[in-house]
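Only one chain is included here, represented as C-alpha cells and corresponding to the form predicted on its own.
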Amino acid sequence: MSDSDKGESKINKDSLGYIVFMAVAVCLVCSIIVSTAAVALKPQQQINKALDIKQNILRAAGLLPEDSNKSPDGRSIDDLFSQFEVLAVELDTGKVLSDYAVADYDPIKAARDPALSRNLTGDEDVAVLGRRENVSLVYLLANEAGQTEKVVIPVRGYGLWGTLYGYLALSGDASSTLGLGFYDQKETPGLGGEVVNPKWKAQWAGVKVYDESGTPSVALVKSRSASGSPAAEYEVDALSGATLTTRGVENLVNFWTGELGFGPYLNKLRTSS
C-alpha cells in the first residue's frame, strides 16, 4: 500500500467528527463572505436609505410623482430636495436646535434610547408608540420671498398589523394638510394597505388640521359631512373594511400635530403667519 493510500485510509469521511469539522468550516467560510459583503455594501445602503427618505418627503409635499424619480420638469431628487431646509426641533418646547447634526440624526433610533426619548403612557400614547424621541426633524420649503410654503414632518403610529411610517406635509402656516404618504406599512393589501393608494392619498390635500381652539381635529369617517359644511373641512374617507388601520392613521396624524408631537413648533408657525 502506498503512503498516499495509507493517508486516505486514516480519514473516515462518514465519521461524526469529520462531518462536524466540515460543517464548521463551511459555516466559517460563509460567515466571512457575508460579513465582507455587508461591510462592502454598507456605504451604498446608507446612500440608498438617504435617497429613499428624500423621495418620500418630496412625494408627501407633492413635488415628485408617485411613479417617477424625477420631477415633471426633469429635475433630480437631490436637486429637488436641496430646496428644503432641515431643522432639528425639540418637541416639548418647539425650539429649533441650531447646533444639531441633522444629517446624522435618526429620530426613530433616538426613540429607542431612554436617554434621548420619553415614555408615553395611558392616554398620551394614542399612536401606540411606547416611546417618543425628544428631538425630531422638520423639513421646510420656502418660496422666493423667503416665506415658508411647505412643512413636512415625519409621522408614525400603529395600525392593525404594525407601525406605519410616513411623512405629513402641511401648508406654510401649518393650518392644513398638503399630503400624507407612508413608506413602510404592514397593513392588509386591498384593505388597510390602501393607505398607499394614490386616489385615497389625494384626499389629504387641503384638510384642516386644527379646530378653533387649536386642537388637532382630523377625522377619518365612513360618511363625510355635506360639502361646504364646517365639519367636512376636517374629514377624509375612512379605509373600507379597515377600521383599525383607519383609526391608527387618524390617531397618528392628530398625535404628531398635537402637544406631544410637533404641536409646540407648529403653533409658532400658525401664530407668526
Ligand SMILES: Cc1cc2nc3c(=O)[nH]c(=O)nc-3n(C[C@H](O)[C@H](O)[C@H](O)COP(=O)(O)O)c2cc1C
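Keep in mind it's a predicted model, so treat the numbers as computed, not measured. Whichever C-alpha set is largest while still superposing within 1.5 Å between the two forms counts as the rigid core. Positions refer to the first chain, counted from 1. First, how it differs from the form predicted in complex with the named molecule.
- Once both forms are fitted on their core, the CA shift for Ser229 between these two forms remains under 2 Å.
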Given for the second form:
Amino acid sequence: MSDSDKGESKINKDSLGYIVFMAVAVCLVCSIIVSTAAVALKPQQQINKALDIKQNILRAAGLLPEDSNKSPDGRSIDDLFSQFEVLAVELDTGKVLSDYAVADYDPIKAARDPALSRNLTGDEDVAVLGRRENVSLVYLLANEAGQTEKVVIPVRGYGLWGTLYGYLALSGDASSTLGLGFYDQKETPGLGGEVVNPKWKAQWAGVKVYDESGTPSVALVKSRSASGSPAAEYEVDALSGATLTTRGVENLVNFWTGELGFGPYLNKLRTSS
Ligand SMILES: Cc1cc2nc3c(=O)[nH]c(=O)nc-3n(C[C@H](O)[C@H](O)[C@H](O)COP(=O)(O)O)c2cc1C
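What about the form predicted in complex with the named molecule, after the form predicted on its own?
Full assembly next; the chain just shown is listed first.
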C-alpha cells in the first residue's frame, strides 16, 4: 500500500466536518472542566464569603486591624466573631424577631424578592436601592457587664459607578459611629475608591449621628466647621475629586440610620440608654 493510500483510509483532518467536530469536542471538554470546578469550589466560596463578612464586621467594629486578617492577640476570626450576638430586626418597626434563622438569612438577597422587601419611592430612595428588605441583621457586642457596647449594621448605597456594600459600627447607645468599612465597591481607585483608605476611614470614629430632633445628620464636607463647634461633631472630610461618591456615602449612612433603615431599632437603643 502506498503512502497516499494509507492517508485516504485515515480521517481527513483538513475537512470542515473534522474541524467542526474537534471545535465542539474541545468546547464540551472545557465546559465540563469549568462546570465541575465551579460546582466543586462552591462550598469553599461560601465559606470564604462568610469569613469575609465576619472580617468586615470585625474591622468596622475595630476588632481587627485594617491591614491584617489576624487579631493582634492571635485570636481566630471565628473566635472574635463569636462575641457578637446576631439579631434579625424588622426594619419598619425595629422589632427584634426571635427564633429567626439568622445564619441562613441574606438581607441583600431578600431585597430582590418582592415578598420579602418593599419598593422605595423616589423621595425615600436617597441611597438608590430600588427595594429595601423588610428584615435585616444587627450584630451586637456586649461588655463584661452585659451592656451593649457596639452595634454593627449592614449598609449599602449607590456611589458613582455602582453600589457600595459595607458595615457601619455604632456605639452601644447608637449615638455615634465607631467605624465604617466597605467590602465591595466599584469607585475609581484614588478618587471615590479612597473610601477604603484607612486614613479616610479613621475619621469615622466618634462621628455624631442624630441631631436634637433625632434626624440622622452625618455630613461629608469639603471644609470642616471650626473644631469644637456643634456642627463639627457630625462631619467627615469629603473624598477629594469624588463629589458623587462622597454624596453616595453620606446618603447611605443617613438612610440606614434613618426611619427607613435601622432608625426604629436604633431609636430604642438611644432612648433606653
Ligand atoms: C476617569 C474618571 C473617574 C472618576 N471617578 C470618580 C469616582 O470614583 N467618584 C466620583 O465621585 N467622581 C469620579 N470622577 C469625577 C466625577 O466625574 C466628577 O467630576 C466629580 O465627582 C466631581 O467632583 P469634585 O467636585 O470634587 O471635583 C471621575 C472622573 C473621571 C474622569
